[in-house]
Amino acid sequence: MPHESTPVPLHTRRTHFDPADDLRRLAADGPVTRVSLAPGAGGEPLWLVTGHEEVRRVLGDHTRFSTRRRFGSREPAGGDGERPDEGVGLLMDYDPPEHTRLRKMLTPEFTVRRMRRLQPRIENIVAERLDAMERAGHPADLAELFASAIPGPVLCELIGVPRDDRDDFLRRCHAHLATGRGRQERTAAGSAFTRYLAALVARQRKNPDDGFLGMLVRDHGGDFTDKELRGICILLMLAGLDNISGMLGLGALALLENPDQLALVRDDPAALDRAVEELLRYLSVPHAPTPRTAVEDITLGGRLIRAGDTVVCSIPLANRDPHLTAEPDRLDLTREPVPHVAFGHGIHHCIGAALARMELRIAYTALLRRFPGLRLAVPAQDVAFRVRSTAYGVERLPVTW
């Protein structure tokens, strides 16, 4: 398990919402360099890459940078060997043709249409978590009340989690990812999570309902197997807890602090859209996507990338890219929506991002609406940020209104 004194990987280290300074000093020596993630811990050297182009170029090439982790070290880069249980259905360790198979059938219910349903109890979820930070009393912190609550009961409807199973369930999920906890104590949370969703694969195969998995199995059948609907399902909850409970939490402060942009928002609640992906942007809260192998000797922002080589994009430091943006590093509420890569980019562009826009922008709304005079409990400098989990945001947010 990560320990305090273990030093925090180098392309995830955040100054408030910023990327940190000696991310900066890389990204100002050229957009691909060769690095240590852990210096001084024996960390293998790979390829950081953090300039937008060069970024958008590596995710949006497939056929040159694959994404399949190598189960064996005898296994060819792109990988050949056998995949264990525990990585099946994780379609962002997949490579075409596998993951086009995948991805085709699974796009059909993340349209923007099909995540219009989830909606309303999108909204209700919201207003009860919002009723019970306002029983709580103030001062509360955003982070456990609103922005943490949120993402599990969205996701679990979803999936199609029954209610009474959600509490379990969500339990054991937050033990699996809880970086803090023991490695026995997440192992066996993870296989009780992974035991359910099995259980749940098999009872709609039975007896299939409206929901994500009914739907899949109601239009797909035998095109999946159940150890791949597990993996999706795993996948979604992996994807959608951390990212869009740090985007909720952020993205509170970071308009806490800058008065002017949220009056913009709640004086205008139509300029939410355009304010959700500046938000995206700025705060880029997931630090890369999946690292890139190269499958072939390729040339990258000058530097020659061996095949078998390592890759992983930054991407706060894309999405800061000067070449981006015209004052990158400033946030504008205002701005023009830029080709940013926070939900990624290619083949493996985030399947969830309708849900996931959709969930912020409800969640901004309503939080701005409920308590109009809200503000920070604590000076900006005292607010504690999670720095070891896969999606930055903070660790408490305490709030008055």
Second form
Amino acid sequence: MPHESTPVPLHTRRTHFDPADDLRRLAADGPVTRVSLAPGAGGEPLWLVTGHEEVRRVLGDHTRFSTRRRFGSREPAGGDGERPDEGVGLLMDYDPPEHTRLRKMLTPEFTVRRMRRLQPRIENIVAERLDAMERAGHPADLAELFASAIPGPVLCELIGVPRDDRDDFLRRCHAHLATGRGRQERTAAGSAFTRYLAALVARQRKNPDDGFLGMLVRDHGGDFTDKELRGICILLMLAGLDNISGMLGLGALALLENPDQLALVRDDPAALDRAVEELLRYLSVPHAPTPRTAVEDITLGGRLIRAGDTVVCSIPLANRDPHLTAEPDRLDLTREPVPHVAFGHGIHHCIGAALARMELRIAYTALLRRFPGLRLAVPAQDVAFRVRSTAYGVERLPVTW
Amino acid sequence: MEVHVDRGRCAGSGLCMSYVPAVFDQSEDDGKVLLKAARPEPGTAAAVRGAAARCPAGAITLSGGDAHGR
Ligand code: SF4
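Alongside the form predicted on its own that was just displayed, please also present the structure of the form predicted together with the partner chain.
First the chain shown before, then all remaining chains and molecules of the complex.
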């Protein structure tokens, strides 16, 4: 766990909506640089990829850039050491053919049409949160009452956690995922969370419903182990909580800071889809996908990457690359959608992208409808940002209406 | 313009279908792309080029006239 006083790793540094200056200076040196992400704090030098084209090349080439973690210290990249229990089902750490097997069974559960079935339920969740915000009165903290309050219940809806269990489930989940706690406490909480997941999986095996877990056991019951099904649920929580809360909070702030642009899109669903794409690009809340390990020597961006080297791709810099789009540092909600890499690229492209897009669209739309006069309750420069997290976001966002 | 999709590469994002529903569909069975129109109407060429460029798996390729656009 990084101590509060340790510097924030270089690739996660931001200034308001932008990559921090020291990070930009790196990108200016070239699309691929050798750097330590935690200078002076024992961070080993690795390759940071900042060019859009180069990032797509790395993420699109799973045979030469492995995501499989080295579970043993002497194991080579993409090795076959035994995966520890807590890593089972975490698809981003799998290479083909293991990855192909799981992903193939999961993909049909995440189609655009399947996700649309969740739309009314997500609309309800969002409406409930807005009711709560209205009741709390202004000024209200949009980070707490909106951005952080929506993703958890939506994931429960997706996975099929019964309503009455949700608060407990989410509390245990947060404890399980929290990195700021003592190891012992985390293990205890973690086991409470995995015990609940085990019971949920067992129930679905017996009486599958039409939720995501029910469909998986119905269609492929025998092809998944219980451990894998639990792991996949954990994966969804890992991917769906901080990334979405980050997008909801930062996105709301970006909209409030750009009222003229907001006016152009707020009542037009097609324009709003485009605006969501631009917010995904411009805000790039995930700092980096799973680090890759080069499987062989590769030349990229004019640099020689050696077999075994670690490669980290910067999402915010790739999405602000001038080769990707003109004036990349300007938020333009009407921008023609560009091939941004906010959901990654290649075989590990976010499996929940369709859900995320829908959730963001529903939430932004409902927020703006409910509070047409929404505005910041503090000066923009006083907004507190969430820095020590895998996804950028706001820590507190006081608003009034 | 002629559209080709490589279902082996497709990551199942459904992006192409959302973008140009007249040309792409997403299979209910495996979540992967289905081609509805291999020779789309000229009017959709720009949108098809956009979908091909944005495909997160590089699974859409175009050939023939107006494959590259302006
Ligand atoms: S955009 Fe590409 S990856 Fe997504 S469904 Fe279409 S072909 Fe497949």
